[in-house]
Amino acid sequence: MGRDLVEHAVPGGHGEFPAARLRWDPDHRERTWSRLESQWDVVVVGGGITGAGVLRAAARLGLRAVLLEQEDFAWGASSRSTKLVHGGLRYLARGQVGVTRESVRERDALVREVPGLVAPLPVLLPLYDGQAARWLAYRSALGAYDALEGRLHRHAVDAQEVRLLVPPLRRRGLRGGLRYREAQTDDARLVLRVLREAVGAGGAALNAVRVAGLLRRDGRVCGVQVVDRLTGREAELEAAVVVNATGAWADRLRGQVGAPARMRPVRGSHLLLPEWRFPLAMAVNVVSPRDGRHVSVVPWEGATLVGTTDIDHGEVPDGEPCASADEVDYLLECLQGPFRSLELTAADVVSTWSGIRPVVSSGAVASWDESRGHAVWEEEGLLTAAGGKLTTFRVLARDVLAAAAPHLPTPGRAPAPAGPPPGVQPAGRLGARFGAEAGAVLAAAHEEDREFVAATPTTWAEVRWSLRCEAVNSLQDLMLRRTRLGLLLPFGGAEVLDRVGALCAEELGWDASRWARERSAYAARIRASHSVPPREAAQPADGGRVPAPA
């Protein structure tokens, strides 16, 4: 089982990995905490993914830079993806070539620069009689597509392929199919391991700190106003320059500098079905029969993800985002002509997911026509990290550091080489998730810990690594974002949770008090965000409707 999960991960076996400098538990906490009032160079404001490339490229510089985040790490969109890291077809199919050069770039690096982690995807679009226009449009586009990667594909599949690839596929009228690639993560382990990169090279990243106000001196901001929502203490840290990673909530950071709103709030949500239900063994791109949009069909973790929606969500929430009855019912939908005789129904969702993407409004009027391009802005000394996509946070990041660059002093350092630290292969589950961590994953954990967790391809040695190293404050830290096995396993994993409460009695001292507290909420939170929910439910804001087509 040792060699499933980790192999050749390092040289000279676990002894070299740097596993106590990177330990964040609450000693680690406390030492961060003891120099937060100090002069910084860098301020993030968010621990997504954009906020966690930015503070990952300051400290390869050698600058001084800190990361706060009110809630969890890769708590908002960065953890409610479709898990695709992905040139963008549709973005080329609506003009935006610019995003997709950017985005086919930034794909290949990742797969190269996090093996495993960031791995690639075979995705299936496949046709059927009365669209031969739509074939020929995506032939054309995936022309493209190969030319903006520097290389030749071959696209076209016939309808005998395309039942061998993938059988479940309604046959009826199937006249073949273009197969095309992407890449596809787990996007909250992907923040956590840029995070831990960031650490590793000098940063500082604390959760659970909120933001409560900005520090101004002759006009500019120049530092921040923190409360820590754990004990309830606060300190003000000076910076040169503070960066504004809040994703969908830019605004509200913008607000206290009178900037003007800008950005467009959009739902994203998702459903995961069981494999033994909804068998894949490669993505498919399949067409919604209410309004045209594509909608991804991708094997993860075991399981099978659907999604997304993309409708307007008005105002950004305070707490957590969830599905809509209508939601859940659109994607559905586009599962029943292409897969009707799997019969699928909401009685077949495990898990349901939302995510409020940071678009940046033009005014379009469909909200999947806008832009997925990204902004840095300028607004008395405040920086703002605008838009943008998982796939193409690292460029984001630069943009950021070059647009602070006259606010910083000189890098200390050259940027460090992306990619796996030299000598360092890391092969397997654990390498791919903890990448130069995976000795020290696979030393930390017991016997019984090489198991895996129920029916999940998680074993109970990375839950342990967790809670021992990972910044886990509650429950839902655990379950949904260090590990998923809270989306993976039916009702967040209840099977799982009397084991789960005995390692965090060991690992986190919690007694049968916290415990408890602890199951409480994160069944709440379960019920309230990721389970189907009930046709009569009071809907979001926006009354959670699909829009018709125009």
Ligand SMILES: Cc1cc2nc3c(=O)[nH]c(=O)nc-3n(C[C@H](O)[C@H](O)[C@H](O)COP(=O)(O)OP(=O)(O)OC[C@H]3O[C@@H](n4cnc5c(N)ncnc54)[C@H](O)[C@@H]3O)c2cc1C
Second form
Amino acid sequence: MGRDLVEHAVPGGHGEFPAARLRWDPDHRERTWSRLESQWDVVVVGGGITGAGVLRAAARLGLRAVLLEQEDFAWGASSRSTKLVHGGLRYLARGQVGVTRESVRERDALVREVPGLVAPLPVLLPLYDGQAARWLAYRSALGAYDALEGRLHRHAVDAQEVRLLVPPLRRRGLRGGLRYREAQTDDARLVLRVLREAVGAGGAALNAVRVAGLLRRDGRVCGVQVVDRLTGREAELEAAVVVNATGAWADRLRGQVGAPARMRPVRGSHLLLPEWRFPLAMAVNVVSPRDGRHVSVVPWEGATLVGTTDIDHGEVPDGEPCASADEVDYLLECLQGPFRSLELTAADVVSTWSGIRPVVSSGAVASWDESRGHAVWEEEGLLTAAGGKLTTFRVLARDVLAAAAPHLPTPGRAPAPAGPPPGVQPAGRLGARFGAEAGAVLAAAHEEDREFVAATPTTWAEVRWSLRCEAVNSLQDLMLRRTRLGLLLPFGGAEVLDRVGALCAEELGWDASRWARERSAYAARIRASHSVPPREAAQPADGGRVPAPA
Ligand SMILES: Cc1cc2nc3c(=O)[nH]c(=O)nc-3n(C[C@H](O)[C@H](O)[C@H](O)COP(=O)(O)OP(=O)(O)OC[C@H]3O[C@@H](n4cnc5c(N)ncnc54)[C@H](O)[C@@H]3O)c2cc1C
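Now show me the form predicted in complex with this ligand, since the one above was the form predicted alone.
Next comes the full complex, and the chain you just saw is listed first.
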């Protein structure tokens, strides 16, 4: 195995995360289900980054904690973000200093805690003739950024330097730019990593289990009723604390205790373009010619992603959101000024994805003026963790456990250590994605798994490991969240599906009819949620916007 894939492999994994214990296979699912109907300290509803963070924090305190996700881990916003771990310059520009300060601190902490999975990302803000006001606004915002970081940086670069940094940028009228630093991640893998660390610390987590109702005693929430979506069986769990970490869906559970709606579901969409059409060595912030919003253009996993939009979605969907034709046009328009020479069109788009932000409504007119801060509410014993960002999940988890503390027993055993000390994580791609389990991923790989999957940085070793150990219930789980092959390869990775099918048969025992069903459901999902919507489809011209709240 090349040094780029993993260095310092630890056969069998780090002592704290024995691979056998973390094998999320059907046996593990049965064992976990069989102990569900007992008394828990914490039941977490929702398997996005918020739920994963709460589960890990609770498990590390030695609490009996279980997480239940109705679809798949990271199925919601947490696999559909722009994948930035960032302070958020644009929040600072809108005066959200608290959110930015917290985010900058968390960004730097995550780069240290999960190096490689959260990696530094240089960003350029190009400036053209007639943008002096913008230059001044962003220079002063970056000054404030430096103050929050406690470090001074040289941000201003001249036009010549900008041309060297980002050669495809339009040269006419280019005055220079501002350079700064953020970080980026693979959001779904971050959720998985946090979840597996939570399970390694004694927590339990099940996907495809829906919380259908809340149990109540003396007017307080004291547990949940659940349905196993794979088998239809049902169970009731009692808990000292139920945490509602259902993101944009939070008002649904809150409605069951009579709490008024407070969430504002805001849709954001992205495009992914191939690197050979849109090569970038650093992220670039561009401005929408339609409304002046900033849109990020980011090199990610050997491709270039563009996003995001910011549109009131109205009702939260039961199914998966998708980009509208108008959003695709909006994002392409953002590229047409600064990257005109590349002549990018919808035909270049490899995939799209859309997510619903769990924004706490303050009544702001424009959705992008709403704060990206988080809130924790206790309503009749139900603790809701709402809002926030991927970047700040650890802070939200701490706030949830602080609010839960009065209802929790003193942990019966010593808190688990907070994870391997910095530097113990094996280096390289597998180390970044699988942490201390990288050695086990490598040990499970067959000789031929050492190849990359088509033109992506993903190896077949990762695909095999995910199938064997990461609770994959469907082809969609594998292609869209455990790996990102469905987004990175054209047509959802149709070119590699035969080999994926052979691995599914080997690792999961799927027969020909199961594979045919999975493949057809997956193809339908790619068409509906990850392709450029056909222009002739009935699409509202406003991209599905609904009126903003008064
Ligand atoms: C377009 C977009 C771009 C973004 N970009 C960034 C970014 O670059 N950086 C950043 O820091 N943040 C970003 N964010 C914000 C970030 O992605 C979200 O704040 C975060 O992912 C929310 O996580 P969550 O766990 O609260 O919600 P989700 O990830 O949505 O998870 C909620 C989960 O609850 C489950 N659920 C719902 N009801 C039930 C039930 N009854 N039973 C069981 N499970 C249930 C859902 O299936 C879902 O998986 C972005 C968000 C969007 C939408």
